[in-house]
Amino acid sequence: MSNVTIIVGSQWGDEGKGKITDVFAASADYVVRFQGGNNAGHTLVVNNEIYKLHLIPSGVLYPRAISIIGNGVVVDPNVLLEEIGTLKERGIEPNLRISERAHVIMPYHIALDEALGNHQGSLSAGSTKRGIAPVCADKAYRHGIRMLDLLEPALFREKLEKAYTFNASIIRRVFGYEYTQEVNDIYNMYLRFGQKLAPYICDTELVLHRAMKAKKNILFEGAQGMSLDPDHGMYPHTTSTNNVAGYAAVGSGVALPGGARVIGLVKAYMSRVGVSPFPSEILGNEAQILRDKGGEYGTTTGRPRRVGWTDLVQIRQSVRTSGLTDIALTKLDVLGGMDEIQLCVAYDIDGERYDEMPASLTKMRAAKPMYQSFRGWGPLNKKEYAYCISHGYAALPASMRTFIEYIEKAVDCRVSIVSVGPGREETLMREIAQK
């Protein structure tokens, strides 16, 4: 059995990765975030207490596990400090390491993000306006600020002058927005952030390399979902950091062994925040009922999410691009009580059937869902679900098992984890498939 597990989203994000990461973190020595930024949000429910995380890995609630923010994460230091402070107030001392190579979100990135979103209009990604795209652009332009720079004042000043001039000029001259924050104010503010975060900043690549050689249990936690991957998702309606499983190596700086377990999160229905084609979207009152029942409001923004039926075309692509060995199917309890449940099994695009996701945005805009209908299952209560979990998969309602097994066959990947509530204990583990 591999000592490395990678957890990734297989839809638009918001599939429950935080909860499943928390479950697996119980046996992990290290939990690693390898991409994204504070545009992502993970909600954990432990002993009826709710924890909302944006940058710190979901394993932080286990004192034994070392939480690592990898080089592939873009970090807003102010948000990170607030998150650390909130955990400390609740009696949790984060066992945290931050990559010295992780890039830093600056105030001008956030201002530029808003201007970009307004400019892109119908081609926008529905940005959270947290500065993610501009900081990734600065990384590619090679004048980005990294965490280590905050600890080296002279170099930080040299790099900041260039990056500030570049970004402020775009905001003012290209988009015609006001930008009044002075470079000196940013410099002093971020030096203070660096001083506060200094105890956590280190060479996490070396830490993970040594852990890998020592055969420690390492859990990689992805953010967002496959359809938001800028290479493999529904571009340009994507995020700006890759979130398929292969990026775990790039975003952590450690080579992954063969045979790693790759768990793809799939929600029993779908949701997303942002603008894009959404072939299986549900609208109107039916959507509002599902949104409220599932609590489909953004952890980061609070925005109501668009909702729809699970799309197996999307899941097939995730199985391929991330090499999934297992699926964790979440929020099955939310569908309890429905007479009929649908799965989108293919698209009809101008009279032609598509079982795989086309790269063409024109085709995706024209895609119509082809559905398979399933009989629903009753609205089981917590006690009834607890009985099912203690007695195993066969104790689940027959119609739920039919739904699960259809997904397995349709996407050629085993559903090994069944989640029927937000708590750790509301998780049914089937035997884990291995390569």
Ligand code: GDP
Second form
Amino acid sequence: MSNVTIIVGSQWGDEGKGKITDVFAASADYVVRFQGGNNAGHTLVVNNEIYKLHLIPSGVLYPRAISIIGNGVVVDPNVLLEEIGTLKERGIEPNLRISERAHVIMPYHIALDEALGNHQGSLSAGSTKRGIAPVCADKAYRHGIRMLDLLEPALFREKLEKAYTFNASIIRRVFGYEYTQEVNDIYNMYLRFGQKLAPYICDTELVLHRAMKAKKNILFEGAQGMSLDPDHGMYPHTTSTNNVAGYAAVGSGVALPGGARVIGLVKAYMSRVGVSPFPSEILGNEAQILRDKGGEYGTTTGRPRRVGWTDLVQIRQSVRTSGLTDIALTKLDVLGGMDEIQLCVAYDIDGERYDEMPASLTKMRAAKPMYQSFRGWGPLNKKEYAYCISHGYAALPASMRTFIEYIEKAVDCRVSIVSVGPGREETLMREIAQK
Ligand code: GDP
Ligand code: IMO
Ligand code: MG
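Other form of same protein, the form predicted together with ligand GDP, not the form predicted alone:
Complete assembly follows, chain above in first position.
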């Protein structure tokens, strides 16, 4: 068994990565975020207590596990300090390390994100407005601010002058927005953030290299999901950091060994916050019922999530681009009580069948879902699910097993984790032979 496990989203995010990371973190020495920023919202439910995390890895509830925010994460220090503070108030002292190389979200990034979304209109992704695209652009422009800069005042000032002028000019002159924040105020505020975060900032790449050499258990926690990956997702309706499993190496600075376990999170139905084609979307009253039953309201923004049937074309793309070894199928309980459940197995685009996701946005806009129908199950109550978990996979309703096994076959990846509730204990680990 490999000492490395990578957890990634296989849809449009919010599949339950936080929950499954928390479950696996029980045996982890390190839990590593390697991309994304506080656009992510990961919810954990432990002993009926709810924890909502945006930047700190979902292993933080285990004192043994070291939480790492890798170089590939974009960090809003204000949000991170708040998150640390909230955890401390709840009696949890984060055992945290932050990469010196992680890029920092600045106030002008957040202001620019707002202007950018309005400008991009129908081609925008409906961003969380946390400054993600602008901070990534600054990294590519090579005038980004990194965590370490906050500890080196002279260099920070030198870099900030350039980045501030660049961004404030775009906000004011290109988009015609008012932007009043002074460079001096930002400088002083961010130096203070730096002082507070200094105990956590270090060379996390080296920490992980040593951990890897010592064969420690390392768990990588992805944010977002395949369809939001800027290379492999539904560009341009994506986020700006890659989330496929290969990026775990780039975003943490450690080479990954062969044989790592790669778990793709798949929700039994699907949700989408923001703008893009959504071939298997459910609309109207039926959508509202599912949204409410599944609690599909954004952890980060509170926005109602669009909902639809799970799309196997997307899952196939995730299996391929992340090299999934396993699927964790979540929220099966939410579908309980429905007479009929659908899976989108392919797209019909202008009369032609597509089993793989086309790169063309024109084609995605025209994609119609081709469905396979399944008989529903339950509803089962918590006690009944607990019985299934203790008695194993075969105890699950036959119609649920048919649904699960169809997915496995259709995307060529085993479903080895089945989640039937938000709690840690509501997880069935399926014993199946390795391929
Ligand atoms: P993430 O972004 O992938 O970590 O997912 P979110 O935390 O944003 O959204 C998933 C939501 O579903 C959270 O509120 C979880 O507590 C909840 N959840 C996770 N797995 C299950 C499950 O199997 N059943 C139910 N009913 N809720 C779940
Ligand atoms: P977790 O980790 C769901 C979406 C936004 C928008 C697009 C770009 O909780 O699964 P951005 O703010 O990154 O510029 O927004 O990506 N998005 C998410 N949707 N879950 C997330 O994270 C998301 N992170 C970004 O809604 O469509
Ligand atoms: Mg989420």
